[in-house]
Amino acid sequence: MCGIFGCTSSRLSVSTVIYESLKRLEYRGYDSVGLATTHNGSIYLKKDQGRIREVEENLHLSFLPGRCGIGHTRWATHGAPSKENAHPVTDCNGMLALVHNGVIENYLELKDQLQKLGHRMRSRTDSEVIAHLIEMHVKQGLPLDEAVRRTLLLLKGSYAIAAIFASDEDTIICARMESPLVIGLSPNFVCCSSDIPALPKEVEKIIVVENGEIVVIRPHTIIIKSLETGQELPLKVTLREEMTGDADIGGFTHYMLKEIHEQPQVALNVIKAPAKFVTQLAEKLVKAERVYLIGCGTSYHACIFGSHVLRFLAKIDSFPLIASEFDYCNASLDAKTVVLALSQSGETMDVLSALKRLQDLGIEVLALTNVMGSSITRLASAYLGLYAGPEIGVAATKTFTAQLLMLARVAVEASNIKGENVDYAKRIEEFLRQSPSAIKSSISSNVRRAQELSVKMSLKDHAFFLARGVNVATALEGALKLKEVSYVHAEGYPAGESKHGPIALVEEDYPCVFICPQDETYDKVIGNIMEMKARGAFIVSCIEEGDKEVKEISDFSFVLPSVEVKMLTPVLHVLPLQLLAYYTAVARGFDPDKPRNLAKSVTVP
């Protein structure tokens, strides 16, 4: 996720307007920042790695001349954070500048074609190919808006873009495909933005750009066209006061809630991530005799899921290990061992310490992380990004879902390489394609239920989260979320283990949350539910649509869409548990974004 903003005016210098709006967009990306304007037939551009205020102090972004410009705050997905990879990006001759939010799936193919035509690439980003493709079409004599349209028709993936041109000083051309974009209208300027909260206070009216629309904005005119046909479309203008969204969290009360609701977009990003990097990781896993997945906290729970999927789908001997215990577990390590490390931040000290030791032993290290350019990417021989965008809330939500989905993609690719369970892999691929809508439905249909249950949970001191099979990872994660942000003592257990000690704590109205999809564990989980119910427990269940049996024996149920490939049910069943943790924290009067004693990145062993 990145933030883009553009502004054109007939009277005002716009660099200050853009800079102030970029500050409001910084939550969308803070690896690097840049700003470009048009003035006297030239493009003026300044950009660098770092936070917005730091770059402003060094480069004075807000002093660029010109009445038309664009800006960008970056969260790296292709290419590490650096000045070269910062936006705006330009064409060969610096006659156009472009900012982009999203993921271009086929950029490697396009980049190769452009380089063969003599185009000089200055960055390692997927975004730069867009600028060079527009340049190519302009040189063919096409009008600017048609050159942009023809370019976008070549792209596969998601994007919101904005481009400016030295030859047309008051024009911004922008477009959207699956990444957010809005147009803001004020008496003095017209602007475009990734988010409504970034719009200047002077903006009175808003146009929400829809998928497959291209927009030409000038100080006093806005033209929207169909990307597919090039035909002009009617403007749909809304008063700003009718639109929700204030503060930099887009109208949500906390970042944690915002990030829970961002998960459909995250799923879309994951499934559209370039296949080359997925294949690269899968090929290395397939060659190994054994694979250890290591992580901490939420990432460790994703390791449990990943080991299940790799073992079942690709027949790879894979085992989850807690990173801080890696030195003491006497793992079998040799030249045929591969370690896949998971870390949201890429800076988790327990993970990094284990990787450094492994490097000394000559063991190949792979990584899955959300932060390009982090320490873990420099230690790994190959790594894969999560494409989740910055996660501000301390408790991981969208990055956990991204880890599950990306691990599933890697397992599918490994399965195809080995020729194992190919038919089942195809069913998983189908689920992945449908996951954005399934995740959206799972969240929206359970928000009120989570709010309702949170009132009761806020009065409790303890809870169990129980499941079997692959959903043990879901139970562990649900318990972790509740204890992290609401401070209710919660424990996740394999349901079969509950009668070997934990059941001693169960008394009247004791909350027991069961994850109960209709898979091979279903009948045994029902038996565990009845054991707890017989001792007076308050039964909460996460069930699939149409499951009347478990619903009838539960005191409260979250209902999720039915999933054909049961191994991927954790992707959906964890969602109401995230919501429950959030609303319980709020009901207890705590800030879920900043839980006590916790940090986003644990940089001490």
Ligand code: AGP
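Positions refer to the first chain, counted from 1. Take the two forms, find the largest set of C-alpha atoms that superpose within 1.5 Å, and that set is the rigid core. If you're wondering where the values come from, they're calculated on a predicted model, not measured in any experiment. Compared with the form predicted together with this ligand:
Once the cores line up, the CA of residue 42 ends up 2 angstroms or more apart between the two forms. Relative to the superposed rigid core, the position of the CA of residue 71 differs between the two forms by 2 Å or more. Once both forms are fitted on their rigid core, the CA atom of residue 12 lies 2 Å or more apart between the two forms.
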The other form holds:
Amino acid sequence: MCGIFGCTSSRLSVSTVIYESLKRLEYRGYDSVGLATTHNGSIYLKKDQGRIREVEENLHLSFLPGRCGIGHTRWATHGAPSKENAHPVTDCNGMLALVHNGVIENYLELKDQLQKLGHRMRSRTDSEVIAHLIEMHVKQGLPLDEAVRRTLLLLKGSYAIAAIFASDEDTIICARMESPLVIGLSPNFVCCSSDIPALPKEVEKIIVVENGEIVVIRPHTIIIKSLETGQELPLKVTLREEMTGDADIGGFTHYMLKEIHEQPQVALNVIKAPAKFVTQLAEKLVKAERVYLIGCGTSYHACIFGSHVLRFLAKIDSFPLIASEFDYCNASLDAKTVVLALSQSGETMDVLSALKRLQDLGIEVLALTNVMGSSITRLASAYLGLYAGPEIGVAATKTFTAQLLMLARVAVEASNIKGENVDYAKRIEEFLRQSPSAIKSSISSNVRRAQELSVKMSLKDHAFFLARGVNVATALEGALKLKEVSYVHAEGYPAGESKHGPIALVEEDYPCVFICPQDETYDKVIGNIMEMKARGAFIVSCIEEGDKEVKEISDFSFVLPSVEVKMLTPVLHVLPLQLLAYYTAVARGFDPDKPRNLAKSVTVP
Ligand code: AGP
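If the one shown is the form predicted alone, what is the structure of the form predicted together with this ligand?
Shown next: the complete complex, the earlier chain at its head.
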């Protein structure tokens, strides 16, 4: 997720307006930033890697001449954070500049075609392809808006773009497909922005740009055209005061809740991520005799899931290991070993120190991370992004889901390469395609249930989260979520283990949360439920639609869509547990975004 902004005026220099708006967009991405303006037939551009304030100190971003310009805050998806990969990007001769938020899925083939035509790319981004395609169409003699329209018709993927042109100093052409974009009207300027809260306070009226619309904005005119037909469309102007919504967190009370609700979009991002990088990782995994998946906290729970899926689907001997324990586990390490490190921040010291040791031993290290350019990407021989956008809440939610889905994609690819379980892999692919809507309905149908249960849970000091098989990853993750944001002491356990000691803690009304999909663990988990029930426990269950048996014996159930490929049920069953943790924290009066003693990235050993 990135932030884009543009502004054109007949009277004002715009660079300060753009800079101030970029600061309000920084939550959407903060690994690099840039600004460009048009003035006296030229384009002036400043950009660099780093947070907005750092780059301003070094480059004085807000001091650029001209009354028309664009700006961008970046969350890297393609191309590590660097000055070259920062936006705005330009065409070959710097006669146009462009900013982009989204993912262009077919950029590699377009880039190849452009390079054959002699275009020189300066970055490794997908976005730069758009600038060169517009340049190509302008050189064919098309008017600017038609050149942009023809370009956009070639793209597959998502975008919100804004472009400026040295030849038309007061014009910004922007467009939208999936990524958000609004136009703001004020007495002194017209602007475009990724979201409403970033609009300057002088903006009085707003036009929400719809998918498939191109907008040509000048200081005193706004024209909207259909991407498909090029026909002009009516302007739908709304007064700003009629469009409320909290600043940075889009109307949500906390980032954690916003990020839980972003998971359908994250799933879409993951399944649309270019296959090239997934294949690259899978090819390295299938050559290994053994694979260790290492991580910490939530990422370790994703490692458990990933090990199950790789073993089952691709018959790859894979084992989850807690990164901080890696030095003491005497793991077999040789040329046939591959390590897959999971870290959403890419900066967790326990993971990095294990990787450095492995590098010294010449062991191949692969990585999954949400932060391009993070330390882990420099230690791995190949890595995959999570496409989850910045995760501001300390508790990992959308990045966990992204890890599960991306691991499933890698396992499917590995299964196809090895010719193992190919039919099951096809069924997993079908689930992945449906996962955005399944995740959306799982969340929406359990918000009120989680709110209801949180009232009771907020009064408890202890809870068990129990499951078997791959669902142990869900149990551990649900327990971690609850304890780290609400401070209820929650333990995740393999359900079979609960009778070897933990059951001694169970007394009247003791909350026991069971993850109980109708998979091969179902019957035995019912047995564990009955053991706890017999001792007076308060039974909470995550069950699949239509399951009457477990619903009957539960005191409270979260109902999830039935998943045909049972290996993937953690993707859905973790969702109500995220919501439960969030609402329990709020019910106890804590800020789930900033839990005590915790940091978003644990960069100390
Ligand atoms: C998860 O909610 C916690 N914030 C924590 O356990 C986290 O998962 C762990 O510190 C690992 O972080 P990483 O994924 O950035 O490496």
